[in-house]
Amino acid sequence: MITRLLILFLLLLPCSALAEGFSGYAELKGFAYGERFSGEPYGAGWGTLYNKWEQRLAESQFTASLRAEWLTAPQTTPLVFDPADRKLRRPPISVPELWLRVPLAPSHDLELGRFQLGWGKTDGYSPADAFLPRDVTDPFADEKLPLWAIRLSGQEENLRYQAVLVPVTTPWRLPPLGSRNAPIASGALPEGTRFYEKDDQPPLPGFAALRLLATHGDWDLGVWARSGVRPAPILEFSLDPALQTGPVPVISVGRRYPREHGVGVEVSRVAGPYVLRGEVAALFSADRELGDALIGTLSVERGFGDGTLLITLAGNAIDPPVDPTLLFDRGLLPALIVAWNQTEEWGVWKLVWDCGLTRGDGLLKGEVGYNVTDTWKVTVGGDLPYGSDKGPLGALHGARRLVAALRRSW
């Protein structure tokens, strides 16, 4: 209730954009679904209050942000202390950023704290990024979760490097199984089957990674390696007799986090109006359900004025031991991803088409944002998953929706 009132107050409070160093927004978002789903209503709401503070401290830089949220759907935890996002559900208050960058020498920096990590060259799908933790509470938002980490980065002439140590595992956050947002179809389970998801503790250690890059003319080359706990869980289903007290079965769901090691090569080149990119990654795990993978991506990008058209093709040369949908980051492979983003004088628009090439499931997404003033913005759009309900996107039939959002920035 307090979060809802605060978001409404900041939406209505007369003020202009604040000075540099402090920024944020209040946003109200509404969803209208095409059908009811297992008792879930046709509509849902989501309110967000986000504030960010950036400050220079001599040669260092400090950044902190705080986010408060209110969701009508039961996808959040009560107000608990969860600074590393390790709980099963999304906390109503979180710290997306809290980091300090300290220069160690010219062109060499040390960052400590909580921040997002992104290494991929192919923006549509990258094997260098796919393992990173994501929050798919909203399955169409593709939100990366930040990490508690230490990062050393630097550059000498045309050579660059990054070394990252993540001491704490931040696991993927999934929607409640059996809900309209769950990317796993109920399949052959009896109608009305309920899931009991255990809020167990992921392993504490995270992973370590090293990336080396070099630029030569129009070419940009890179290699990377990482080793540690994979943040995407393996789900374990079981039937506990003690829970079978009603007319429908109750399936217990636990989470398991295997170790995984990986090496990758990435290359990109500017060719006239196009940017061509390619990545190959070999991933290794002794886990019997995860197995190994050889994932490759190719993409081409072209700018059109203030917009970009990006086409990405991604695939895995090794079939996983289990249904790939259960591995989440590899569920849609092989896939074709087309995204067009455009900035206009009045606002922005984008079109996205994700297409799974094995099961024929996919997602059509369209969105238009109109800048009413410098601080007010209205966004409308829609998400249309389609295709086989055995695929991760086709399983989201019940989540087809129209979206409208009102945002006030400062």
Given for the second form:
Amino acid sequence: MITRLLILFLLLLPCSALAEGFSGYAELKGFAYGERFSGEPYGAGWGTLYNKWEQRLAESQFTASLRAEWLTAPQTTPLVFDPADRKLRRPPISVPELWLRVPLAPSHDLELGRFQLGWGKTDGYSPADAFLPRDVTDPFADEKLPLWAIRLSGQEENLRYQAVLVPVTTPWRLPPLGSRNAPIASGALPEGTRFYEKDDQPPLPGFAALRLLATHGDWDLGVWARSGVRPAPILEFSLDPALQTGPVPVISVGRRYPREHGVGVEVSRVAGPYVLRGEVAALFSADRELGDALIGTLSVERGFGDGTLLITLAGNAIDPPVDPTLLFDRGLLPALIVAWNQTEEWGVWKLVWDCGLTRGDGLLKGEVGYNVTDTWKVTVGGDLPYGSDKGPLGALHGARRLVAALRRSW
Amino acid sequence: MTRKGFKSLLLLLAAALLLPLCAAPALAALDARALLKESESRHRTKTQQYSGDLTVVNKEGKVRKKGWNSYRQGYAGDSKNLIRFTDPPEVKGVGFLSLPRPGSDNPDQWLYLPSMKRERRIAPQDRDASFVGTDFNYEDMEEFDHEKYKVALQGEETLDGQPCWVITAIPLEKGGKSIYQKRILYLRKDILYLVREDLIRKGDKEPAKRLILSDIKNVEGHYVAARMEMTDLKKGSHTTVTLKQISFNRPQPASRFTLQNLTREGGD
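Right, and the form predicted in complex with its partner chain of this protein, after the form predicted alone?
Let us now look at the entire complex, which starts with that chain.
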């Protein structure tokens, strides 16, 4: 309740900027669903208050941000501060950024703290980015989770490097199983099945990774390698007799985090008005339920006026030994992803089509953002997962929705 | 007089009549070129940096504002540029880096989007596309290089009490196809500084856009227009750019125009 009141209070504040170095936004979102799902109502709300503070300290840079949220469904955990983001559910208060960058030399930096990473060349789906933890509490928002990490990066002539050490695993955050946002086929389990999700501790160590990039003429080339704990869990379902106290089965769900090692190559080039990008990654795991993967992506991007059309094709050459729906970072593969983003005088609009090529499921997404002023923005849109509920997007049919959001930035 | 001698006399007469007609435009072209060369040599600087405010007013009077910091090293075709947006919050931190590529008219360009946490190589833009939703398009953002135009002195005119040379510039289509058929340049006589430009699109007779450069200041020995206004004469909208904290010829660190710097959030 305190968070709700705080968000409402700040939304009503008429100030345009709190102070130099501060920025942020307050946002209210409303969701209207096409159907009731396991007792969940037709509507849901989501309030966010985000504040960021940036400060230059001589040649160094310090950045911190704090996010407070209020969700009606799916519910967050009771008010708890979870700065490591290792709990099962999204905490109502979080620290998305808390980092210090210290230049070691003019083009060489050391960064310490909590920050997000973005590596891959291909937009839409990138194997270099897929291993990074994500929060799919809202399955259509595609939100990356920040990491506690140390990063050394630099550039000499046309060669760049990044070395990242992530000492603590930040696990993927999934929506509550059995909710409309969880990709489990409705017919796969008896009606009314309940899930008992154990808030088990993910392993402490994270991963280490190295990336080298070179630019030569029209070409950008890159190689990367990583080793460590895979933050996307393997779900383990079991029937615990002690939990079967009613007429409906109660399935106990645990999470396991295998180790995985990977190497990848990234290539992109400019060809006239097009940008072509490609990536291939070989992933290895001794875990028998995860196995190996050979993932490749190709994408082409073309600018049209103030907009961009992006087409990406992604696939895995090795069939996974586990139900691919539950491999959250690669469940959709093989897939075709088409995205059109356009900036207009009045705002922006985008259309996205994610199409699973094996199970015939997909997602159509449309969004229009209208800039009322430079600081107030209204967004309306919709997410329409469709097709077979055996696919990870088709299984989300209960999450078909219309979205409206009001954002005030400063 | 023989028939051959008569022909020669006719040719001589024709030449005598036509020579001044041919020489006049040639002389004008030479003068215009000389003026533009002199203007470029006077106003060329090694580096430039400023913070800018950009205001777009559409035909309904709705106002949009953006702020950014700009750094340039080099001039015209060989310049390196870094732009970092500072305002409004939705674009804060977005960076744009442009580096010249030897042997090519198109520079290498990258965009850094804080939301994606990575830089993206971008293809040469459609030159008619609007630059970040303004009345400037990408071709308007290129620095004027008179060597890519056939130029001629059209006359003289007084603008805001300042006598100006009026020069027409027709694209030679060298270095990319222009969207304009002709530019009409107004060069202030006393300081040879461009104060107005009328832009005529291909197929049009009247200017489609007009650029006015005003609030001309002498900063560190260099003239600079602290205010630029581009009006779309057909749409009825206009975009004003205001330059602040302008400085020239300050040494720029070599690391400023690098991809490593582009991806530094919170940095210049």
